[in-house]
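Just one chain is shown here, as structure tokens, and it is the form predicted together with the partner chain.
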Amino acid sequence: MNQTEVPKYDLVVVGAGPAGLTAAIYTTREDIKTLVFERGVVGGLAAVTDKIDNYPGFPDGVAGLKLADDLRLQAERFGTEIELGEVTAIADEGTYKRLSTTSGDILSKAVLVATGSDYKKIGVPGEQEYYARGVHYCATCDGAFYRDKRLVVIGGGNSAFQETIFLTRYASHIDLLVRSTIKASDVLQKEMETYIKAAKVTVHTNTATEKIVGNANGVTEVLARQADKSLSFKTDGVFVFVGLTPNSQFLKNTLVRLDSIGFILTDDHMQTTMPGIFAAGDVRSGATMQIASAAGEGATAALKIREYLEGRPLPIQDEA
């Protein structure tokens, strides 16, 4: 990017997950000059998910990496530019918003924040110390290191169940530690039954992880508590899937209002409380955290952004 001249766009999309890429397919197809910024993997969390069974149009399911790559190709077909880098701040300069990025400043008439969310840590002793040396947050990345080894997975929601099922292809046995009760969908619970019956997975509910223990070679055990009982699970590694935290920190000093957890508040038009800034997908307060809905929100945002760029005022609603 040229250092002296600040590049100008109609729309900058922050985040190349399903929400951001879908929006870019719509806007570039309508000749809205669009730049997508991505600091991690093009395709977002969809790209790091092994197999997606509930995205419409794929009767046999689709590999996350394949869906991500196809979304990118479709966006690029219409002229979307994807820049690998991070957006670190947004400032209002009237017609244009100024975005500070790791590749320099950019000016854009509208901005779509589609930054999704990142894995939460559990915050127990040993978690940080053994990070990537026995404690992991991405099964599709690191699962292969646990061929024929014992694993502990922590979490009780859809992601924890999905990732445990993925990890059974490598691990000899998995202890799934669920702090309270199971939150995963009935479909996933039913699928898990097969692995429980085959003695590949043991589910421990009401089991709170207290400490991850190891030595110079990595993790050796997980200490947990079940009511007033102290438990020890011998293991070679730990995968943590205890929820997600929104990627909205870079909006802290702006007019964009966040909810108490940090998700972005919008109205039905995906407009935030800062004019010209829209939000879609997992980072939006009230999002249903699904690829299909992220794509839908991306499409809605794109259509509303077009109206905004055409100077058609969007009614401000109370929710934002």
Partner chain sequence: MTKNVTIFTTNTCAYCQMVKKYLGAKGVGYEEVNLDEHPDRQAEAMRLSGTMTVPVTVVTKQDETQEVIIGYNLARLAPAVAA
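Mind giving me the form predicted alone, seeing as the form predicted together with the partner chain was just shown?
What comes next is one chain alone, with no partners or other molecules.
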């Protein structure tokens, strides 16, 4: 395919989550020709969240699927094109970036990577079956649904301890299952002692989760093993905090710098180490992993992309 046959855009947004769709709303309102490319579900993780209670403007909460659909409709109303497919590589060709996709090559003057992250899974029976029906990966998103309920939290690092402490404001009791030894910081371990003494949390080390059990109403039990002993934990819900995996694999052989985990490094302008490539939302190093902040980053990125397209120079991030 020669260059004249390749579709050209001012901006291609990779990822149709809250960050990507918000950016597209801003850019298409200003007549920046924008294509949003999404490999999974339009709306990202927000779309598969049962109810979102902490997004501004919805006093009674909002269904994740409805919020995602409303963002899509708003972006399309201003002229955003949305295409399902996967971007597999990005190459810098000067004025344009060439994106290799499952639908063929695309040329774009600027690219916003807003591919988000996926929660790491523990891979036990029942985890996928009860996702969003008792199995969760975000305490601030879903913790309030478990007021005065029993919970199981799985994980032993900083995020597991932080989120367990947060969940104590809702749950009547939490069993924290740590597969091997505790890896959380000394500060968090000391803070956790308060909740252990108050009988709000029981920590079980060297405890491997084997199965999540439930029924039509949701999760009822977690089966685990501690050495040669089988354990059962009655529970109303399970929260898994074993880390995040950024969706940035397609950038690993480019000039876009990633941190040690794979999150995209940006400067204050949301620009990466490859000029014209920007990043926003949960795939960006330092992101807060919240829908509201992802939308805010998408708006910021859109404004900086407009400056880039207008030829106003943005400082390039130091690669040192």
